[in-house]
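Quick heads-up: it's one chain on its own, the form predicted alone, in structure tokens.
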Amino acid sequence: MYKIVIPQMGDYSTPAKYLISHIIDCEIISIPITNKTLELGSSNSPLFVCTPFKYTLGSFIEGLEKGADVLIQFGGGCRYGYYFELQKQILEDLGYKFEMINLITKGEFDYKRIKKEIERLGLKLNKLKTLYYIFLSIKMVKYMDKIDFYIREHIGFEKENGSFIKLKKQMLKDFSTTKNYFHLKYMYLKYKRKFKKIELDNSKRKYKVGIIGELYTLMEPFANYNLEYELAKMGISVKRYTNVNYLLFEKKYKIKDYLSKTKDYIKYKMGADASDNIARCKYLCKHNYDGIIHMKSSFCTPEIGAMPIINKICKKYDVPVLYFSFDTETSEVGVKTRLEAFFDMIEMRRTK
């Protein structure tokens, strides 16, 4: 039986593991991201490569040390799309023996190519079964993202600390035991009601902040030092649009609309999520958000290009903007200090 490693990215490891374990007879090795993961990835990566490369490479090395023989990569729409080839070469140069499969290329899931790759390992895919579990996994992702929208907007005002996080952990555990579509939908509706029953203290609801930026840094809490939860502790309602459901199923249909709404600033797609973030920045400013936080990994070229335009938009609408660029040397204390200063700025602006 093959032992498989799938790099972690937020809570999306739940549907990813669910899918792989149901279409392939295998054992999945869980690799939670820690400082060791980042250390291993950084010491074996090119210096100026973006930080997600280092996280995923570190996860692969930890998995291989635990006996993994198959590595799963998910590709991407920017340099992330080239991780597969470079990481494979680095790991081979380090002397590891393994097979590597890239599930997504050019932002799309190519069933025929994946089937060929898996059969190369001596495994067989049942087409109907595979498509069914892909469908279930997609639904799981959509339900998770809908719940997360609600959590980000309300977690800062819970009366009993930890209520949202505790319930979310239970939800993910139950989602991983999904039997069929009706069972999954039942659990989604059940947890949707439970989240809405959590008691809130709306008297603390004063400020709302929009978060934009590079996808991995936004969606992996370890990569941004749990920045969203730090904002929640300050009693701030958070809006974040970037999630897996958007990236895979909505992005390609919305990009023309985004370019139309930001034609005063950009005429062409800027790569990755840069154009999206410029459009969202303008939307958030026009809808009276108290501040905007832009996050990215260091050396993320598309977001570097977007930053001057984001700054121009925020200046026009008089909305404070805070930039974070995360890398191996980023200090958690520094992040919290800057967030506190940003919160003070928002308070002073509102008072004025």
Given for the second form:
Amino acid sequence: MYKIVIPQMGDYSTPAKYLISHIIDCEIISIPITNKTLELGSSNSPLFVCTPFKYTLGSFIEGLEKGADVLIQFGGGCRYGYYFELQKQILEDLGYKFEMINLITKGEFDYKRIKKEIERLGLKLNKLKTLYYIFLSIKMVKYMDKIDFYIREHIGFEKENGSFIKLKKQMLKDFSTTKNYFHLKYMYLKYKRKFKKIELDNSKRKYKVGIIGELYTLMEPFANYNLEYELAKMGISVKRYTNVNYLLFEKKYKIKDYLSKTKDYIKYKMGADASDNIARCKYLCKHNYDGIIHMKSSFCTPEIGAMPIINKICKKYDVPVLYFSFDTETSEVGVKTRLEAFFDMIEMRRTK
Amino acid sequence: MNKIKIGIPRALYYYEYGILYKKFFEKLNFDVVVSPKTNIDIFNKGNLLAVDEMCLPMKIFLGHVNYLKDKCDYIIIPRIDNYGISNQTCTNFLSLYDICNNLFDINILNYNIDYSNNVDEIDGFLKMANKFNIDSFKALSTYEKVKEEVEKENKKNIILNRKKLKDKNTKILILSHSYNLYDDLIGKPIIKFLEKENIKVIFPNVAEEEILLDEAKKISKDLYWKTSKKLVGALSYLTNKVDGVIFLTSFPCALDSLAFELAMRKTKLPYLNLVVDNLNGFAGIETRLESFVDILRREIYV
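Having seen the form predicted alone, could you now give me the structure of the form predicted in complex with its partner chain?
Time for the whole complex; same chain goes first.
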């Protein structure tokens, strides 16, 4: 039986694991991201590659050391699409023996190619079964994202500490035992009700902040030093739009709308999520958010291009903006200090 | 009536399209102003305007636009999205127009190429001409004439470049994007130094574009950036014909960080990985170049 490694990104490893373990006969090794992962990844990566490369490479190395023999990389747009080939070369140079599969090539999910690759490993892929489980895991992602929106807005004001996180862990555990669509939907509704029943202390609610930026850094809590949770602890409700559901399904339809809404600033698509972020920035400014936090992994080119324009918008609407650029050597204390200073500034502006 | 002045920044895609722009607009009876060769002053001004994490050529580009902003009526700012799905460009070129539009208060002459949405080079030129009410027939015929001239020149350059391969001296291939290689601050000092050391410097344009793009597949199957593909193609094309390779990268280049890393891992030639950042001091680079040249010569003569 093959042992498979999927790089972690936030909580999305649950649906990914669910999908892959059901369509092919295999065992999945889960690699939680730790400092060791990061160290392994960055010591074997080129100098100024973006940080997600280092995270995923690190988890591959850790997985291979635990005896994995099949690696799965997701691929996609911007630089993500080229990770696969270079990571494969790096791992081969390190002397490991493995098979590697890239899910998205040339911006598309090519079923035939992936079927061929899986059959090369001596495994079988049933089309109907695959489609059914893809459908289920997509639904799972949608439900997770819907609940995440609610959590982000309210987690800072829970009466009993940790009740949101506890319930979410339980939910993910239950989601991974999904039997069929109705079972999944039933669980979603059940947990939605449970989340809404968690008691909140609304007197703490003061400020709201929008988070925009590069997708991996936004979605993986380890990569942004759990920034969302830190904000919540300060009593700030957080709005974040980027999630897997948006990237996979909504982006295609929304991008034109976004471009027309930001006509004064941008004319063209600016690559990756840059124009989306500019549109969101304008939206957040217009809706009286107290501040905007823009974060990216260092050297993320499209986001760097968006920064002067975000600056201009924030200046016009007089909304403070804080830029974070996370590398492998950013210290947690530094991030906290800057956040605290940002919070103090928001507070001062309000009391003026 | 005064002629309309059109400015062309001598940075980024100037080295691919600049001569084409210049000849095209001169034939159509415009005044063309090309910004001077890059110098420290231009770079410093660009550096102040840019976000500090932007790449070096980008900062230089902003400096050039800054130089031109009061000296002409329109400035050409190319925006190149892609040359088809597997021939994409760096995201900097996608956002160039919007960045300049927001940073400067200038009239931009927009040149947009997006092959996967059926906007090709001819469309780009016609649109530029249409902005000045020049009819499409005239523009098209001028474009074709000019294009022919430029292509002839390109072919001549390729032949000149190939002639160097027959030379008996040490030959070094410099791999770098044209906006690094031919820039007066980044690439020129390095080329000058090597030529002073009696070394034949081979540029990446050793064959026609199509051949290089095909050749790139021997090293990397997945690569989808056109400029990187051409460089990697040149490396594969010259595998047995040169003595060494210099990978010249400007700090934090997105494409090179991945594509060059793979090329370095696959090539069997001796190579030097040069990363140029904020342009202070050539001495460090000089030492590294010297020792690289020494190593190459020893290998040949011992």
